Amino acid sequence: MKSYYGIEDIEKAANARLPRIVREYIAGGASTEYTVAQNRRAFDRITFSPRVMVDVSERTIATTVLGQRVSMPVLPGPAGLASLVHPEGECAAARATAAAGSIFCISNASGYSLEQIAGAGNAPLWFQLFSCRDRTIARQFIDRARAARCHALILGVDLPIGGLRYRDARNGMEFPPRIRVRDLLDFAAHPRWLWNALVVRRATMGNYVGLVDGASMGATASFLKERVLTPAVSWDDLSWLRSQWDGGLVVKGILSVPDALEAARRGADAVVVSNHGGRQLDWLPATLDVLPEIADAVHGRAEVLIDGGVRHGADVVKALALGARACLVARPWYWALAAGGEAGVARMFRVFAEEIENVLGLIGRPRLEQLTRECLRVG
């Protein structure tokens, strides 16, 4: 495949083979997408703090993340419906992420099975639950979760209710989406994304099938909206998963000191900081702005990691000074998929790697237990 040189080349090789609905709902928040700015806006106002003179011939990125050996500290996120930009979907992305010696975290919505998935290759696993609140239903996920080996269950704490997306109402990009004339020219200039999505594998929500009366996309999303998706949650329902679980038990959505601490006490061994990505609620904090006290306030309890805005390796090592063990990424796997399927995605592992290592070595702390906040200047 053709050779990028970072994320945002990928971006746009995968933004040309993407009709123009589908690279917005990628790219989409919510409301007026502030928050998807904010988090962008918070890595581009911290600058590096480097010393000179340090001997940095040899420079390491592995790292740990829940016990598990990592060749760098990013894991791509949970994101569902792949096989909406790529046939082969999240299988593609496990066995590029296996090959890369990563974590490889699959939505509750992906567009394969987390059967499937786990046979497409050996790459360690995370499995995300949006509720416990039907426990039928949660405890069948769980089984299913265990009998696939995955390391760790990730609670997405932050969707009680769906947010308000405009861009994707004002696109028709519901699911089904909803075709208008004036997208037909769109689509017939991408006629190989329209075979792959009419012909080769059509988008569906993998580990529903069966589980929902009917294969619809529509009957699924009534389904989530009727039995998952539901507004009554509470801290307790964290405290039974825990009970039911005894592997890694990770919960994404956190933004407070308060609920971080709430969800160690609970059990959780580890917490995401995430405004998942600006695209359930607008006008949130970045991600980055409120992980230093989130990190100080559970440090020994849990471990942190953080989602959101991070696009490049000098992004992951900022994050990483500030608290962070890892940080997952939604979006750039996702243009990896577009791009180039498996390879793509092959390559996108590359660039960070490149781009971390590249990093420690210019602020002389070779190794990522050397970086700290004294590594930063920030405003």
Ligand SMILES: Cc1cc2nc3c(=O)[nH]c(=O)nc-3n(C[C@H](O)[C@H](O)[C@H](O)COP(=O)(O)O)c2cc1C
The other form holds:
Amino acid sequence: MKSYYGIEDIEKAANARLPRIVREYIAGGASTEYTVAQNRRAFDRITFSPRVMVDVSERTIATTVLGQRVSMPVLPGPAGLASLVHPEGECAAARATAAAGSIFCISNASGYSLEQIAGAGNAPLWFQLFSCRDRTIARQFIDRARAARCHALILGVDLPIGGLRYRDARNGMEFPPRIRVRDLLDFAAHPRWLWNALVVRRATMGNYVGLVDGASMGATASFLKERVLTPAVSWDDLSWLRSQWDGGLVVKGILSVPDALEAARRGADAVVVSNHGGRQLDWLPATLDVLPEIADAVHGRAEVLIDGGVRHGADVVKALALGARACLVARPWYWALAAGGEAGVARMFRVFAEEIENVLGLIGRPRLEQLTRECLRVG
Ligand SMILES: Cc1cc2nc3c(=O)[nH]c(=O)nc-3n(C[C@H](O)[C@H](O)[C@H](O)COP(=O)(O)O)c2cc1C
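Based on the form predicted on its own presented above, generate the structure block for the form predicted together with the named molecule.
Complete assembly follows, chain above in first position.
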């Protein structure tokens, strides 16, 4: 694979391989995409306050997340349907994650099933649930996650209803998709993607094969709408999930102190400060801006993770200095997978590792435990 210097190079390489409507589906967000931009701006507003004349010859970026050793504080977060961008989808990404020494988060809407992903390599796995309102379906997923030796379950709490994604609606990226003549021409201009999408691996939601008759995208989408993506959620669902699962429990989609405290009180081992990468509700604060108050409030009760706009090792260092244990990234691994399959995701990990280590050395804090707010300047 060509040498890419940063995540932006990986993004460019991915975009060259993907048709426009898929590129925009990945990059896009809800409504005006203010929140997508805000996530990035928050990282860019913060600069470092380096200390000099510190011996930085030994720099370490390994840490633990929910007691699990990871080689770096970067985890691929749950992102559905990765087989849309590469025929080996999540299996390739999980293999690269295992080699890099991190944890792979499987989306409930993954292209491959959690059993296939677990069988693809030996990465520690977390598995995401959209809800547990329908206890029969939730129990099946919990049993499957246990059998596949997942270390943690992630409950996504920020999608009781779907976000309004105007960009996708304009592009016809809906169920079923509305494909226009200009899209067909664009597909033809990306023959490798077209061949993979039509012949090698058609997009399905692997976890629903066997649950839904035929498991076509249309049938799966209706099943999800009727039985899984329900607006009738409550905190009791989390307590129920806690009573059914004794592995790690992660609540993803927290943006306020009261919700973070409630999640911890109900037994969550970690919360992910997340606005779903700006893909659900628009006009939300950047996740980095709410991270410090949540980290202060839940300190010692649950670990705090963050996602949304993490594109550089420097962003990871900033998030850790503001109280995060680790960062989840979604678009970066999706781009890396599209750009180069397993080797692409391996490259993404190398970029983050090299950049984090470089920043630690240059700010004079060679160990992650030394990252505090004193390392940063705001404004
Ligand atoms: C293409 C794509 C698909 C996603 N699918 C899911 C999903 O199935 N479940 C989920 O909890 N979050 C999903 N997310 C949200 C991510 O887990 C994450 O919260 C967000 O994208 C992080 O921001 P980043 O993409 O800027 O790193 C998805 C994000 C993207 C970009």
